[in-house]
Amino acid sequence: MPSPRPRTRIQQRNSETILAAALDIFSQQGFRGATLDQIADLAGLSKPNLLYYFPSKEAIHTALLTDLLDVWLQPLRDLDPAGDPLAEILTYVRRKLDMSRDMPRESRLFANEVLQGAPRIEATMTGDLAALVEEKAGVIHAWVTAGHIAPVHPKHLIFSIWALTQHYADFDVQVRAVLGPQEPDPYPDAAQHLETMFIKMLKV
């Protein structure tokens, strides 16, 4: 069987476009509240031309979810064994936060997924997700173990990790109305207070 053609530069930034359009509209609607002519417009196509690109809806959220998964889970992939065990934590720690910082709706779309049950990535989660996190905990506990970190449940941190610092792309309407305008950029505080916070927790 032939291998499929590959895209003209036309067809790539058509394909972009369309992502990036169906990313707002995914993050403000969720995937039930989306339609394809919500993502059409914003993308400045015709619903054809979009169908053309993408098959249907879930599509285009399937693709949107598996790209997003390879970045969000890079920086726990780079948790280094052979590191300072508090320095790889607390690098981890930042580079959440820094997603959640520059790539807001990106986390709500996640959030949104696992909301309705997680329907179209159930299989990654219950398979290279879980994996993961399997592995990444033994390298916590092993650090534990060896008396480099203080005594903690090392996927209970790692969810504590995933909750603190994405709550503020998630609930940023929120964190912005209770902190005020004298506040308009929580993130560096947020980060001060999270690295405090993880050494008094981890510190031997």
Contents of the next structure:
Protein chains: 2
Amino acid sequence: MPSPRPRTRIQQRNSETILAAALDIFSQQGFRGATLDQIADLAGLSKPNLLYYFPSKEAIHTALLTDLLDVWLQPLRDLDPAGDPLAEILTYVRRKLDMSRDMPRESRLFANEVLQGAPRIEATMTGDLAALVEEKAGVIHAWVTAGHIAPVHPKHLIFSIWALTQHYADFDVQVRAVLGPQEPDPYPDAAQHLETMFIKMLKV
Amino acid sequence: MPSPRPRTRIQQRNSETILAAALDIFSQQGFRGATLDQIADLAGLSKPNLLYYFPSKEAIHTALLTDLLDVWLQPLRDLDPAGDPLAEILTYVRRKLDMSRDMPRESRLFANEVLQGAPRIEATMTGDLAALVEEKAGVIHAWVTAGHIAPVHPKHLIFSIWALTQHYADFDVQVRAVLGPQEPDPYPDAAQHLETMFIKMLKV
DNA sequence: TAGCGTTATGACCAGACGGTAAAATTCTTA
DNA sequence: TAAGAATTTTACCGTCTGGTCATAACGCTA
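Let's compare: the form predicted alone is above, so bring in the form predicted in complex with the DNA.
Zooming out: every chain and molecule, the one shown earlier first.
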């Protein structure tokens, strides 16, 4: 569920400012690495003032994660059982890659959390997430059975899509270090590469 | 370069114990999330005793990372330009996946570091790592040009291998949450999935 | 513009943390 | 086995950090 809506204009504005700053800091430093002072500084507020809007550091982090999970899984929810199988999967890949490009901080926030054992979203992982994947894996399995795409392990296909697309956000510094400064934007090549890859993998 | 060799038996044993404990803690909590007390407890030493063997928390972390990088890149170094192209790449994938299975803590240690901007291994990233990938990308490019494997962007192929294999270590809790308790070992299916995937991708 | 609820600030606290100093203990070897 | 080196422990320090509290400033509306 998304964070409760603030009631006044000032609350609205400051809550957003805080969450934006917190996303910056948490995604770069992890939960324990981030400090309230850093977040407050970046938000242009004093620490006590920040704690006027959120009861604790934990609460800010939780608010970010809960808001994020909704957005994060939307592309998978949108996978349409009635659509063209290959096109549906390619669209999913494309949208996930676009999210890595446009929301790298969100990707890293999520990665940080999962890396450290997902202590704060364990329930969602084994609940909503597992159920959603179960459902969509069923869709993919049906496509395979019907001969619309090549045989593939549905859940591992989904893992592959997550891994390949999120890698460009989570390991951004490594990607850029390897490509060198003359290749400032990895994404066009990545998109091309992934599209080719999944077509070869899934075409019957 | 690897950590300097300890001189006495006790130093040997305790250094190893400390590094083993530190790997556990750092890989699970990140650098700032880990505390010397945690590491000392797990190693069965007092904190000052621990600091008798390593001058600082930073030094322990650096020792781990430097030792690791050597091991981590070995499979890529072993990619043989004279070998059979498809077999070479499949072996590389296989070895990286085995490393995720057998050294998940090392994978997460590395992931934590890169996620947070790789502040402590920036030099290696843009130096040795970039050079190694440049060299091996050349090998792959030559294989493509010679028509031994299907056309592919060499560096993004390498990224794909990293992403797909390390995902199983770094996002382990998510993988297990999605697969559910009746599927306790993801690796056999993952190995099968990845092999099929890369064969389809690379076969001419 | 007075009054009241909302928002912001400064001073502060308790605990955690990385690290140090020096004394005490254990180990090695001459 | 005694001396000296290596190892371990006890007590401690300064700083950082999440969070509190009382007070002050602000801003809306009657």
